[in-house]
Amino acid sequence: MGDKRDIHLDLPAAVLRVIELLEDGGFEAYVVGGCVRDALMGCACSDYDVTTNALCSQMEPLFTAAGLRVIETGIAHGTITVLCEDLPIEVTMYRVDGPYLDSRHPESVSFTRDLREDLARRDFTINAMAYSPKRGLVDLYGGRDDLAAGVIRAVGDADKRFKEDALRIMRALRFAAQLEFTIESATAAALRENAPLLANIAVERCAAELVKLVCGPGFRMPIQDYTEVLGVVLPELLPMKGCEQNNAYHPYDVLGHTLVAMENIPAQPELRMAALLHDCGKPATYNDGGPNQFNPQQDRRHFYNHPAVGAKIARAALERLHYPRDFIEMVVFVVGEHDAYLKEDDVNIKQWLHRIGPERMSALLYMKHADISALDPRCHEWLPIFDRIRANMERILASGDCWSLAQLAVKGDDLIAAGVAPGPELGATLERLLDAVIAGEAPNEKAALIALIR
């Protein structure tokens, strides 16, 4: 069952040493699934499992009598977790599913001797490999080709895979994103004839396969030809494909547009998410302004006040999905700000940081960065300004210039002190202070601010 073909993988010694283990007490023992895939591509790896024709019960004495921490999290599933130099690591013992009657999880588990029957339940051939150090790879799917071709492939019936668990769709779809992979065609056919199965699903789950699709590399493909299934989980998405612009601007519908500015903006959960969602508003705003001057076979479009329509629908979808609350204000605060108007002198990127601190403000750069880039190439000469706010910005705060109430040189203490009335006076009075040094109109120092309230 062994199929070598010279492959050695590196593994961490502390998985080794499960391994040689449970093969020095009499069973089978392979590295299985993502870890494998990983491996032959090169990849580095921080989550690795086991699985093995030891029970449990016949596990655990091996790893205790050497010494390691045993953890069981999933005896009734067959599984356990070692702790070995501090890296966690989940040994299974070879199983095949019972019937799945949520399109999620299957009724019962039973155990078995055989890895053959283990490796068939598995969802895409990529994560369908097992590797011994002893006994090689074993490849029944031919997932490693799949590698080499850059192809997501279910193993075996791709309709009955989908069936059995429809998160499995998701996940197709977000190797498809994370390794810039094709989805061959019969898996293609029975994603798209299961995605109503989504609905099924535990929201967080299918947020969580959702992030991680829209910060792989390979992102467009999935939402662009598979916007109908992702639809499932987040409809929002729906109207914005075909939806023309019609703008001597754009020369993108409006989910065309979108996927650029996502091409455009640094690959971190909040700020792919706020491009995802950045102009979900326009839809809901269109208005036909008349004849396009740019092209009289054309109306031009307007999307009046979709920013903030944008933001209403966003938070709304994002409370849906159940993503955590900083994240839901980041992307809520990209989407509805991201037209506003910013300029590049001191003063002004003063105001901003007050008014939303320089984490905000740098997301809100990066975003009018990688809308701007989405626009027509006429429109790129505006580009290097939001560099020149983010260079002075980053000088603002290397520099210690006063931005913020915390940095003013005079305190609550220091007015009342001086004869201002504790309440909404003394607040306005540091709101007034701040402006004040902010504008340049006073140094920031303690005597000149309170010769200034007298």
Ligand code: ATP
Given for the second form:
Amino acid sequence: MGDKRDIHLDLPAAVLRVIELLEDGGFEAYVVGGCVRDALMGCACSDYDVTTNALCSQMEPLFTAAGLRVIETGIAHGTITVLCEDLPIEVTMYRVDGPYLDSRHPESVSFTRDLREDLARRDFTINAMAYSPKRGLVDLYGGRDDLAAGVIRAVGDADKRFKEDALRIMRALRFAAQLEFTIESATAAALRENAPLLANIAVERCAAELVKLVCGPGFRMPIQDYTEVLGVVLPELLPMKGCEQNNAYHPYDVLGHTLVAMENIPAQPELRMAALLHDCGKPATYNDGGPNQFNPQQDRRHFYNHPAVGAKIARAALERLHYPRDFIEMVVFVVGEHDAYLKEDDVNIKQWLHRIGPERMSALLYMKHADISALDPRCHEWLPIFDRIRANMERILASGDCWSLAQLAVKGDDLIAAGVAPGPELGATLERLLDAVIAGEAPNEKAALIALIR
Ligand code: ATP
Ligand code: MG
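Switching forms now, from the form predicted alone to the form predicted together with the named molecule, please provide the structure.
After this comes the whole thing, all chains and molecules, with the earlier chain placed first.
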């Protein structure tokens, strides 16, 4: 079956060892799925999956006898994790999925002696290949050709596969974004057709796929061409499409502007999600402001208060998708403040640092840079301001200059010793002293600051 013996994949020694232990024990063993795909593309792989015809009860003793630690992660699904040279390797028995009744999970899983059946249950051709150093590549569905052509194609009947498990719809879009692949036409049609089934999938699982999608280099195609599909998970996207801005600064509709902003922000989950949602308040705040000073043919549309409205919409969306608390707070902050006016002088930067801290300040600067990059090129002359603000911020942070109460040379106790009554007044006084230090009106020295309150 492993016909393609000419192919040699570089695998970590730990993975080769696990395969060898199984083979020496008289079983078949292959690496399978994502790690084969990644190895064929020459990319780094984060998790290695091994598939074998050994039962869990048969593989465990082989690993423990070799001194490897075995973690019983999913015995019910035929999976154990072997720790080999600190690399966790998931080893799963050849498996077939029982009938799917709810477009979510199989009623049961059962085990098979035939690798072909295990590969047939996998989602896409590029994920349905197995490789053994001894027997070569097993590629029953043309995965290698699809990988070379950059195509996501369902294994078998696409419609049936998405009906079995609708998460595969999100996975298809996510892989398209991560790998910058196209989606084969029958797979694409079935994916659109079955999109409503995504409503049956646990929100956490859709949310995890969405983050991987927005962080992928090819996020534009799935967001632009499959907006309605993604809209099942994130309906907030739908009104952004076709929401024309037609003012002199905006050559794109809201979704088009959003995509360019995303292209101009680093591929980090919070930043990409903030860029995706930064203007989600625009459709609801649309206001036709009359003639445009640059081009009388166009009207000058406004979206008053859209950051605050957007922050509310974004919060509701992210909470519905059960993202982690810190993630939500960061994204909502950036959405809500993306129109903030930042200046490059040290006093202004320190005031912002005091108000929001370095992490949020950095995120906000990325957002503003991305937002302006997605405006009409006439506005791009503003971009260097944000580079200067970031450079100044980094200089301030490295210098140890005072911008926070933690750095202020007086503490609450010092003020009490100087006769200030404990209570809200104390906090307000510390804030006033910090303001004075930031503004350069007082040195950050205890005696000088105490003298100031007297
Ligand atoms: P990555 O780990 O890089 O996100 P992956 O392809 O390894 O990508 P996993 O979720 O780790 O994705 O799954 C491992 C393999 O299991 C896949 O390559 C695929 O063969 C199979 N698989 C995972 N999820 C599904 C699913 N919902 N339906 C069918 N097969 C799946
Ligand atoms: Mg994986």
